[in-house]
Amino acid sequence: MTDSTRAIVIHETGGPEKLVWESVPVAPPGPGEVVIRHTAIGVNFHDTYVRSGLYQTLRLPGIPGIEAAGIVERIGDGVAGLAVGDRITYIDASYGAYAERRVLPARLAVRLPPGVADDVAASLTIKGFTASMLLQSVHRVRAGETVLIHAAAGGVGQPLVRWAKHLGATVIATAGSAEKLAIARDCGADHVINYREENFVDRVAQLTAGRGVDVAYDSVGASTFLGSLQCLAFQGLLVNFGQSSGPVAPFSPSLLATRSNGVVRPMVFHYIRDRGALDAMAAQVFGAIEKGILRAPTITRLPLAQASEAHGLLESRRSTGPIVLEP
């Protein structure tokens, strides 16, 4: 039988008011799926692009959300390894998680350890994800080399810094502001630098005196990109993972000549294909939640209703945080 939850919905794309709060049914899991009852919702850079129609993913009418915790409701044929009232966080790159509750594929679900908490699991999992993707995956970071991390106080930003810092590597993190600048620094930043006051590209030059960086972090995308394969160092690469700042224009591919450099545009999702795979960042990932190397910072919640509240919280840059919806 054919149940029903409340869920925001987008049905065109524009600004946050288009983050539409309505009621949508839920159906019984089928073979291989589970319903899960939602504790704790993550909102994601990801979201606000799917939302403004910059990526054009989700089929419309359609529900957002890509992460979230919650308690497993009910469970379909053939599934193993969960149990009604299992504690689960999730990534989904169909969507689907800005919903009270909602039926998703069983394959896609991982237990939590009783040592993170469903919030922090909402704020951290696809953000730790991406971090271990980059650190180890994409380029394996190694003690003693230099590493660029632009936006080092967002939301991705802050466990690269920290995690990168645990594997022995100096870190230039970049900022707008002296108040993201001294997150950056509690994260464990090495050197910092205003990208609004200061040329990163001279200063990078400066604090490495002239070699460059074996690796730059960089999620802002159009207004950095350039700038970012200059800091490269010999055979450097340069990983850009989001556009804040817009899509990177084309660019040649002689550029990368300069140092015999890389460019990789890495997705998180392509990294956890198989099961294996996701099982094993897991457990890296609430690993290194769980020993204090990653932590999340001051979380703000806001009710899920709420959630065009948070889009332009995000966008706005105004928080340093990680933003949680709870149904």
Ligand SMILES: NC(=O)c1ccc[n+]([C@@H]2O[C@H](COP(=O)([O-])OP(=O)(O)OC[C@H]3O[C@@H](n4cnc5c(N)ncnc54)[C@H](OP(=O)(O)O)[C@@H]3O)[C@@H](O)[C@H]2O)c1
Given for the second form:
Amino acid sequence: MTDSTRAIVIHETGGPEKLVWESVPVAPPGPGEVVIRHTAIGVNFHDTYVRSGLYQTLRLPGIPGIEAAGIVERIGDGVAGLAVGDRITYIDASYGAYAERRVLPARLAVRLPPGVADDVAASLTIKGFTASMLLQSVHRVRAGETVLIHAAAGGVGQPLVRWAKHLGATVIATAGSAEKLAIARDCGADHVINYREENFVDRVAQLTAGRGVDVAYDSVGASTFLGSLQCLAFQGLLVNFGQSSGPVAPFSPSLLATRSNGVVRPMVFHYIRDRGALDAMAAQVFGAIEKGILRAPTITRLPLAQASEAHGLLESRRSTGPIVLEP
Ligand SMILES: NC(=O)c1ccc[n+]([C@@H]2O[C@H](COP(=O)([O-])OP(=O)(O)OC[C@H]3O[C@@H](n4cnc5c(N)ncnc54)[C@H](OP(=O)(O)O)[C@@H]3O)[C@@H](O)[C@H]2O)c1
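Having displayed the form predicted alone, please output the structure of the form predicted in complex with the named molecule.
Zooming out: every chain and molecule, the one shown earlier first.
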């Protein structure tokens, strides 16, 4: 029997006010599906791109949200390895996480170890997986390398700094306020730069005695991209993995020839396409949480019904660390 739940629905793209709290149906789980009762829903910058229309990847009207933790409530036919009551987390590139309850393909669900609380999972599934992808797959960071990390006090930035330090890198971190620089330092950054007040290209040149960094992790996009390129050492790599300040403008590949540099634009979804890769990534990230390599961050919590406030906060540049919606 179909029942109902409450969810955030987008009918048309636009500002945070386009996130509407309403009642929606929840179908019974089909074969290979489970019904999840969410306990914590991760807010990601991706959600703001979907809401604004920058990404036209959610069919409207639709329920946004790509990550949540919760409890298995019902199980469809043919589902193995999950039981009613299991605590799980997931990433779903097809959306639907901004809801109290939902039907989910069971193949996406990852059971949570006892040492990882639901809100920590909702803070560090996408963000921790992204850090793992960036530091171990896109470029394998080795001890002694120097890395530049922008927006270092953000949801992805904090685990990225912590993990890069654990791997033995020297971390140069940028952030937009004194409070954020203190957070980046607390995560282990060796050098911090307020890139709203200082020229980060000049500071990186000074800090590396003109050598540049081995890798620049740039999620800020428009306002930092060309500067990040200028910060690279010979054969250094620019990893552009986001666009918090806006999309990167077209550029000439000949810019890369100055120091034989590379540019890559990875998406975490592509690194967990098959179940083996998903399980390996989950084991790595949840293992890092249990070992204390990734510490439970300070979480900003808001009721799910106030998702528009969460988006406003993230886009205003006032947030630090992860934001979690509570159903
Ligand atoms: N490619 C992937 O697979 C993947 C996966 C996850 C996340 N991401 C990307 O990673 C980035 C971080 O995501 P998040 O959810 O953790 O967000 P976040 O870093 O917590 O928030 C974004 C931060 O970007 C900085 N920023 C710089 N210019 C900005 C501007 N004009 N407007 C707003 N923010 C600006 C701000 O920090 P300062 O004040 O310190 O500048 C802001 O706090 C996003 O770009 C997201 O799309 C990519």
